[in-house]
Amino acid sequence: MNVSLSPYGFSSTEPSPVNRMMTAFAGDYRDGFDINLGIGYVNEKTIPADLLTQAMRAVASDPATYRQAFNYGGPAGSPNLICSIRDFLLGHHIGGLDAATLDRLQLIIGPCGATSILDALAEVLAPGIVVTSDPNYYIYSDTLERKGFRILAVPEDSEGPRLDTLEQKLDALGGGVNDISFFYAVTVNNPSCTILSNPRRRALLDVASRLSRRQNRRIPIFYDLAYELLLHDPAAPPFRSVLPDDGLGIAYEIGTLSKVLAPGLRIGYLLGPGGPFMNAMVQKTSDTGFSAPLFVQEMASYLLDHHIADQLRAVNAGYREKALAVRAGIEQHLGPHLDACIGGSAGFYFYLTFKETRTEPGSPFFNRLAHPANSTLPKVIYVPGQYCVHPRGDLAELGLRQLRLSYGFEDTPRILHALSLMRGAIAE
């Protein structure tokens, strides 16, 4: 006798491919010995533990500013934090946003980081087709499909999803183009770390706007800025938001403080035009748990107001140094075996395409790096490209020769050692 499950519940009874892979691979992980290049954790050295302690004390000792900080909060988010994020966006010229644009938009705080905002989108928007890149944010794509959405994955070039391929895929939908639910673009793509160029960002808005006018309905486009504050390459042009140019009120930005302050704060926000959709998102936060923990929001507000400039500089300097060292290590150890290496300018991923080496679970390369617990060699964890591309998309075959490598969590010497082990695995 079984419990009756919803369609989403039934589809979730089997773990996702990434869930299965990471569970099997990390089941006997040896801390300090095995090397984790797969999990997208930030580097522990970038988390300002002393400042977090200072922020907690400041919030606890100032009940006039941080009112009832250890009680329930409002579902739209802490007024202090909302004000701090707006000041931060303006003061640091994030995306080129101006006061007039921010004044006409609404900013809300998610219940548990940016991921909770993504989850809420799938709850409040009608199921349909989601247009995104390929490779794509595989964790969210899998979630969307389990919730009844369909993915239209558009292969990317060096600037983001290819516009010619996008138009071809939209034309191929025929009448199905009316089933598009929303567009989703990660501005520093996870997994590939391809930077969505400013012209391509605007072009995607134009495509969504054109479809919206043609169908006489608003088709939203969401720009996920998860890694945008980690633009550490001085040669890369600054990002420019499309929000000032959004004439139809369909563009939204999803931001997070996880990568520059601490993932454990679980601060994610949504910025965009107010209206029924935003009202539904606020109600979803209320349904989830009234609000994000208020004292955590107030801590984030304090940190943004007092310490964010120095913290940003330190975090980006650290990741820049690691990116250059790991890029050199990739060239040294894997260069002759690669067709392509993308990343290293923003975020903390490299995306590798091998000439011949297959990387999926069960491949000789994968198995050679998955050393058992009694091995004298460390296990090396990475994310196979098989899980980074859409399984029914144009890149499914190519993904078998790809992998995502994170230089965020581990220290540089351990990453370089892992690269030498990869070279050995290819040789064997």
Ligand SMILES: Cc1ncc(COP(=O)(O)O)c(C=O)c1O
Given for the second form:
Amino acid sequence: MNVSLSPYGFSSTEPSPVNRMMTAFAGDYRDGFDINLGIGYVNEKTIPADLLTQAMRAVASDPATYRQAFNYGGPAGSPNLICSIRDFLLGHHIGGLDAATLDRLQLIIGPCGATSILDALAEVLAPGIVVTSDPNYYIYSDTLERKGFRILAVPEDSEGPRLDTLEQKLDALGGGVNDISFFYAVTVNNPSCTILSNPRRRALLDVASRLSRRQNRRIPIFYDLAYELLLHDPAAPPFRSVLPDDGLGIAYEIGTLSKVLAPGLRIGYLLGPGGPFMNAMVQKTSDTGFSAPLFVQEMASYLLDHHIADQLRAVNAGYREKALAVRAGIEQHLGPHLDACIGGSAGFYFYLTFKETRTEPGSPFFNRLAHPANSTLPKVIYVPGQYCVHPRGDLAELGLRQLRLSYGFEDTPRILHALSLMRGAIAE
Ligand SMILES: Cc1ncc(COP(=O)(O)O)c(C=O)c1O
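Can I get the form predicted together with the ligand as well, since the one above is the form predicted alone?
Next comes the full complex, this chain leading.
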């Protein structure tokens, strides 16, 4: 006898292959010994534990500013936090946003990080085709497919999804172009950490605008800024938001405090034009859990108001140093075996393409690292490219020679050790 499941419930009964792989690794992971280059966790040292304690005290001891902080919150988000995020975006020139644009747009807080906003899109928007990059944020692509959406994955070059390929794929859709639900662009891509260039960012808006006009409906484009605050390469140009140029009112930005403060806060926001879609997103927050925990929103507000400048500096200085050391380690240990190594300017992933080495689970390279012959050697795990590219997309074959390596969670010496083990695995 089975429980009757919805199509979504049914497709969610089995964990995705990448989740199965990570769970298997976590099951017998030896803390401080095995090396996890697969996990997308931030580095523990970047989480300001003392400031979080201070923020909690500040909120609890000031009920005039942080009203009823331990009660239910409103579904659009804490007014304090909304105000703090706006001030932060403006004060730190994030995306070059100006006050007039921010005043014109609505900012709402999701119930549980940016992830809950991404999830809500799939509830609120009509199912159809989602246009995104390849490789793509595989966790979300998997969610979307389980919810009945189809992924149109456009291979990226050094600036983001290729425009010529995008146009070819749109043409190839024929009448199916009317089934596009939304565009989803990650501005520092996960897994590749390719930075979506400012011209490409704008060009994607132009494509979505053109299709919207042609179809006489608004086709939204969501820019996921998850890693945008982690731009640590001083040579990289600052990001430029397209929100001021969005004549049709179709562009939205999704931000998170996870990468620069703490993922455990679970604070994510959506910024874009108000209207029926935004109203539905607010209602969805209410349906999910009324609001993100109010006292946590107030803590985040306090932290943004008082400490974010120093925190951003410290976090980015740490990742910059790691990026340079890990890049040098990649060159030293894997250089001759690589076709490409991208990333290292923002976020905390490198994305490697090997000349010949296969990386998928079951390949000798993967097995050698995940199950070393000798128990005195640490196990090493990474995210195989097979999971990062769309399984039915143009890069499916290439993905078998790729991997995502995170330099976020583990400390540099352990990452360098893992790279030397990778060299050994290739040599064998
Ligand atoms: C591209 C991207 N979007 C969103 C998220 C999730 O952010 P949050 O912690 O706010 O849910 C991540 C997390 O790694 C991510 O890589």
